[in-house]
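Listed next as structure tokens is one chain, alone, in the form predicted alone.
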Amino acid sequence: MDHHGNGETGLELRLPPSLWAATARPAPRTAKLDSDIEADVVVIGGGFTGLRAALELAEGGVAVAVCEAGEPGWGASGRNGGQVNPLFNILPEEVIRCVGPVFGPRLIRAVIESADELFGLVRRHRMVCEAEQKGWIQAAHCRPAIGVIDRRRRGWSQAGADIVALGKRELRERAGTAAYDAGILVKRGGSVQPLSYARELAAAALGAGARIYHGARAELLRQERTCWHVRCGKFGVRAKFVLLCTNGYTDGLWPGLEETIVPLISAQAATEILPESTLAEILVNRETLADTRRVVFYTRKVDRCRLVFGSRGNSDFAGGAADIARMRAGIARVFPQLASARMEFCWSGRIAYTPDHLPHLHEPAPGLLIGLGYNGRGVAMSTVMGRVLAERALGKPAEELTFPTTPLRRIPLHRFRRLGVRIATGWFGLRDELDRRISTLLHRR
């Protein structure tokens, strides 16, 4: 998920301050790319996707090199909310309509099992990343949204997901908030400390024989006869395969790829350390929580002493004043008992939105594989995508993969995406609030 830091300066990208950076496992020792090297596969991007792919390839006996512009977990992989959410925002029938009757069922099964796959990987490699498979709650932010999540529950339950309905009383007892009238509990969901997870993935890949290079921003990618050449500053890597795993930090390294996704800013804040009694009735079973707002609120409890709260942001780094104000307003809305809590950390990162709400796998040239576009489900789905990319590089036929291999499809008017995102975020936030107010007034009548 990590690679290029558009708009950032300096020869080496520094990990921005966050709760995760302050509490993560120590970073594994990685190398500087100080000479030209050769590999079987070069992975561009040292986030969840690239690191999972590198781990699988190294375990398969392949010589793999990872080129990361910052350090493993520098981008969204080390800055996301750490929620492991095994459910798409669209219904199973929409998945099948988008990708067809062959890949549709495979993709549906993959997302349902994505959290199990991640937590199984954590157990197998004994990763220390605060992994908890306690479930994920999605709450309806207004009464009309109750029908939305009920259709989601029925559709995904029929497809095999383990989901239960939550009424207002049970939701309040579980989550500690009266802000929502109903919800669903996806039992296979959970959470990780995301930067620790990225670092543990890197450590496992290194232990299996992968080479990981920090401060190695890929500046040029070109095909030379039967191999590929990736130039990172003065030095480069030659390899038979390239895996491009840059997600929300994708730039113009491969023509047209940047125009296939819209990078969105996800901002988060973490409260100061609070008395355990203050948080005792919030998310009592340690589930994670997100709602159905167009500009979503999401939250989780960390170490029984902090609340982490997130939403759409505007600032590309540590949240700006508008992001902090939005976090404060969101916490006050959902957990008014914490309205006066001080925000000790605020940070942000990029996620990649795709128009069909699905991850994309591309193979635009022989030996070049691309996986990106997780739409806020990146912790779980990037873990799956990394495995699938490795399977393809190891020789699995494209028609047998979990994801369909699709052509690059540029989003119309992509050059105006930043202005469009800002306008849309403001408009959707207004609609969310209007929906809530109208719903409340009608319910009172």
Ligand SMILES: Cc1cc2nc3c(=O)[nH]c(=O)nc-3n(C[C@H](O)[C@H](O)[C@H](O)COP(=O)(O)OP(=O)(O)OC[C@H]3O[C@@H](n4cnc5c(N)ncnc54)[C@H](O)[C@@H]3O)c2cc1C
Second form
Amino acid sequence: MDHHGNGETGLELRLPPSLWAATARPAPRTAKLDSDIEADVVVIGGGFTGLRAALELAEGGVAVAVCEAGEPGWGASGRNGGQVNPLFNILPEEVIRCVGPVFGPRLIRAVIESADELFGLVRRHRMVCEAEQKGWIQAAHCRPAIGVIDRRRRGWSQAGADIVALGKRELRERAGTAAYDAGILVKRGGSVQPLSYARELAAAALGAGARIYHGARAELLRQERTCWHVRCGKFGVRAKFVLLCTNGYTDGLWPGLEETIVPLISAQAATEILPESTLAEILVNRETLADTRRVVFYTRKVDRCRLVFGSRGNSDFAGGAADIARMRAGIARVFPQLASARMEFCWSGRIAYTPDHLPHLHEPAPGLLIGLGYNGRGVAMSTVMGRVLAERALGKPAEELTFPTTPLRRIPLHRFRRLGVRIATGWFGLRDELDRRISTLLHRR
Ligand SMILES: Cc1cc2nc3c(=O)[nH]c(=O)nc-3n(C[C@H](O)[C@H](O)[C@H](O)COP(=O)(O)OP(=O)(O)OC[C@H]3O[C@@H](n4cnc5c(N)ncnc54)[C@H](O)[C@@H]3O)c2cc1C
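Other form of same protein, the form predicted together with the ligand, not the form predicted alone:
Every chain and every other molecule in the complex is listed next, the one we just looked at coming first.
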């Protein structure tokens, strides 16, 4: 496969040097777009959303072509924490308030079942991607957050999720950290090796008959009477449907879409290989962990021998010195016993934030479908969205889908987002730390 830097967009098209890239399944054979082609559906973006959609469509007997600017899994899908977290941060009643009494219950059910859907897909296609459904712990970083996760546990349990409360002692025993006083265990959660999962999705889609093109950046999207034309450099694809699955990497391809999300940078670091005994008391049942910080800390063990730790990032591709320093500080806070561990990899990518904290499905023109905005919970939800996009392209009426089809809503003052994100994350990080310190002080008395 060729790898190129893209001078025009400034985006690197190699994979960032991550733990996932170093240990993933080999990439499946994808093609170069070297002629004009036709398809029933063209998918733009080869992450979990686009690849799941391509798989479903190909299995449904549809001629589908995926145009991916880098290679399958190049975006967030090949770089994330691999945490399969079947829960929104907002409560079920807020979901209903946002999307109404028809779509609300459907969306709630889809979230609760999202991890089962992913693991079921992995099993059905015998994907080799280190998939484990061992649960996800969400830990409260300060006293007020204990009330928040308790309401979350009660609300989502009532809606059908399998969640139990964890006290400080249980957290210490299960997770090997004394940094949190309380948490919840979401039992259907789990983990995957994300780049392997993306590649296995791509391999399954190819096996079902999909065509996948790497290095195929869609530069122009044009409607021509009853069909769409997607131009990627010298060549193009003509199709009846376009699925736009570019999430945090969305640019100006479709007017106004970029302004509906805020791309945020998340970074992760993986430690060097550590003696198994060092990690024996950490996340003993191989659960994953994320906390309630506004600038979240998330972590998991990989292969019993490394810790992967993530939080907000500065650099957009390979983690820089500031990112490594931030991950080190986070590890020292949560697992002080690992404070001196060397970081062997650090990398980052873009997530797409939406103001209502919900994923969005749009159909701004006949035959153009868009699914994005997973707010850092996209491993499971993009897998669901890909299926839903495929269902729509296969003819399911919009009113029967899992997600409501909403108009594009531009975020006010979007052009100041970079500055806004910098100020907000700095301020939120400060508030997280203040909350923690105040809680510790008050608790001591
Ligand atoms: C560091 C990090 C950690 C995360 N951790 C977790 C986690 O633990 N759990 C969780 O649930 N979620 C997590 N997420 C979020 C999750 O990874 C995403 O929500 C999910 O991968 C989104 O998948 P996607 O297919 O929609 O987008 P992406 O995987 O980002 O794919 C979009 C693709 O579109 C391509 N593209 C863009 N423009 C064009 C164009 N014009 N033409 C062709 N191709 C184009 C890009 O190259 C890219 O490959 C994390 C994200 C990051 C960055």
